[in-house]
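Given as C-alpha cells, the chain that follows is alone and in the form predicted alone.
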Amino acid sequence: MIKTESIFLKALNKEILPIPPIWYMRQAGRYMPEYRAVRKNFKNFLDMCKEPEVCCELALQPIDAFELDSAILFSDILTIPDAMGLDVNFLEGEGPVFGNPIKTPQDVIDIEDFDTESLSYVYKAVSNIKNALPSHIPLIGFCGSPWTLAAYSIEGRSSKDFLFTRNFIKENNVEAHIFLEKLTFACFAYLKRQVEAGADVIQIFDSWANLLSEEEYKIYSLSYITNLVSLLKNDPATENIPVILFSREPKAKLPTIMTSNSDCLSLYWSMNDIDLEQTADKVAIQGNLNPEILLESNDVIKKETLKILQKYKNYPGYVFNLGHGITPNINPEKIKYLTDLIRST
C-alpha cells in the first residue's frame, strides 16, 4: 500500500485539504503529441493496449508533463468482452466494433467464461506503471461497469441510442440479468488482479448510465455496481482499496447513487445541483469541470474553475477532475494552465 503522504488518498479518505489533488480522466490520450507519436505505430488501438511497456510509457506521459497527483492505468474498458470471445476491434472513425457481439439469448448462455489470465498483459502494465511511479503517486486501476460492458457487447459498437440493446434487455430479461451477473464477477476478478499487481485505487466507469431511466438505472446498472463494490469490500485483497464511481449523466440523484457504497463519486459535468450536506462525511467527491471549458480563454477557464474550487473548498474529501475525459481537441497548454491555477489558488 502506498504511503499516506499522497494527497489523493487523503482526499479519498475524506480529509479536508487546502489544495485538492488533481488528475484528469483521459489524461493520457490524443490531445498529447507524445501520445500521438506512439499511437501511429499501431493499426488497432486494442493492440497497443496489449503492450505493457507501451501502456507504461503512455500512463507516465501526463505525470511527467503536468506533475499530477495520480496516474491511471492505460488500457480500455472493453478488455473484458474481448477476453470473453466477443472479438473487439477499434476502427478509425468508428470506435469499437465487435466481431462476435451478443445478438440472441443463446449467445449469453454460450459466452466464454472470463479467464483472468487472458488479461495478463493488463496486470503486467499495472506492475510496470507502479514500479515506474514516484512512491507518493498512487495508481488507479479501472473497469467498465457491468451495464456499460453489456451495452457495448449487445449493440456491437458505439451508438447514440443503443436501441438494439435496450430492446434486447426488455425482450430477454432473464438472459440480460444472467449476462450482467457474469460481467459483475468478471469485473471483480479483473479488478482484484489489478490490485494484486499494484493498483492503489479503483475507478468504475459507468459510461452509458445516461441510456437508462431512473428505474432502469437502479435495476440494470446500480444494482450490479453495488454488488461489485460489495465483492471488492469483502475480499481481503481489495477491502482497503478506495473505489470511485463515475456515472455519465445518470437520471438518478446522488443519494441514490451513494447506495453503491463507493468511496468517491465522480460527477459528470452537468451534475451541479448537489446538496453537499447530504454527501459530506459520507462520500468523497471528484469533478467536474466541463472539458469544453478548456477550449475557451484562460479567463473563462479561471472563472469556471474558481466556482468549483469555492464550492468544494471545505468539503471533506474533494478531488479536482473534469466532468468527462479530456477531448482530442484540447491544447495541452490549457491542461498545464488549469493545473497550475488550481495549485496557486
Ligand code: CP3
The other form holds:
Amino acid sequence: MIKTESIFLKALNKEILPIPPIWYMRQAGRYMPEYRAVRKNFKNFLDMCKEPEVCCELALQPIDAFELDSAILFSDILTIPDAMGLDVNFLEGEGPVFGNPIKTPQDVIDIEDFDTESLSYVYKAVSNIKNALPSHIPLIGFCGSPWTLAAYSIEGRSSKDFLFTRNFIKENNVEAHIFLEKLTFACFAYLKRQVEAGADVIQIFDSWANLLSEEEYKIYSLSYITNLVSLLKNDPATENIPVILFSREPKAKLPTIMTSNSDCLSLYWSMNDIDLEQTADKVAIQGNLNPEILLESNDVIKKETLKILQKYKNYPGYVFNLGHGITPNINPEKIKYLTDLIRST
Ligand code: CP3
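Condition change, the form predicted alone to the form predicted together with coproporphyrinogen III (CP3):
Then the entire complex follows, led off by the chain already shown.
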C-alpha cells in the first residue's frame, strides 16, 4: 500500500497515534559512513552546505537507511551570522570559529543587513530535498533561536560558559537587544523563504537556553522566540506551518515556555519530570532519549526507550526523538535497532 499521509504532521496536529512518528536530531552526520564519504571532499563544512545537490543527498541518507518519518534540511544554524558578514568557519576539532565576531557595541550597529537572498543556496537545497522525498515524508526547515545565534556571534566560537557573551549583554544592554531584534527579523525572513521553497514544518533550535537564569531566559531568549513565532503565525505564507521549539535545559518551566505559542516542544534529555496535564491538548511533545544511551547495550536501550514510550502513550501529539543530537561516536546499527524497536512495540 502506498502511504499518502504523514504521521509526523498528524502528531504535530495533536492526534493520538498507535505508533509515534520518529526522526532524530542530527540524523544526517558523521556517525554515518555514507556521510563521511561525502564530507571528506570538503575542507570547510559550510562550503558543503553551499552545495544544494550535496545537501539533498545528505538529507536523504538517514531516510533511506532507517525509513524515518521526517527529513530535516541539511544545513546549519550559523548560515545567518555568516550571511551577515561574521565569517563563520568550521575548524577541525574546534567547531565553529568566527573570523569577524561581534566584539564591541559599535559592531552591532555596523553589522550588515541580512540579505535573505544571499542564502538562496539553502532554499535551493530545500526544494531539491522536497522534490526527492515521497509525499508522506515531510521536510523540516530550521533556524537557531535569536539568542543562540547571538551567543555564537558574540563569543565568536563555541564555549562551555559563554562568559564573554554574558558580560557583553549586561554591559551593552541596548545593543544586545538591537542585535537580538535584527536576528529575529532575519530568522523570520529566512524561515519564510524555506517554507516557500517547500519546508512543511519549522524547528527553532535554542541550543544555548541553558546559559540563562529563568529571568534572563524570558528577557533574552523567550521574548524573541515568541516574536518570531508570532511573525510566522501572522504571515499567510507560514501561518499553517507547525513550529517545534527545541530548548536545551532551560531554567524556566514548561508553562512559561508554552507562552511562545510553539506547536510542539522538543525536550532535552534531562527534562523528565514534566507534568503532562499542563501540556496535554495545548502543545505536542517531541523527545527525549538521552543520546548517550545509544552507546549502551540493546537491553539498556530497550529499557530506557520503553520508559519514554510508556510515559507518552495516549499523549495527544507525541513525536519520538532524542533529547539532543546524535553524536559521531554512535553506531548506526543502534539507530536501526531503536527505530525498529519503537515500531514493533
Ligand atoms: O540531520 C541534521 O540534523 C543535519 C542538519 C543540522 C546540522 N546542524 C548539521 C551539522 C542541523 C539541524 C544543525 C543545527 C545546529 N548547528 C545546532 C542546533 C542543534 C544542536 O546541536 O543543539 C547547532 C548548535 C549548530 C552549530 C554547530 N554546527 C556546531 C556547534 C557544530 C560543530 C560541532 C560538531 O558537532 O561538530 C556544527 C557542525 C555540524 N552541523 C555538523 C553537522 C553534520 C558536523 C560538521 C562536520 O561534518 O564536520
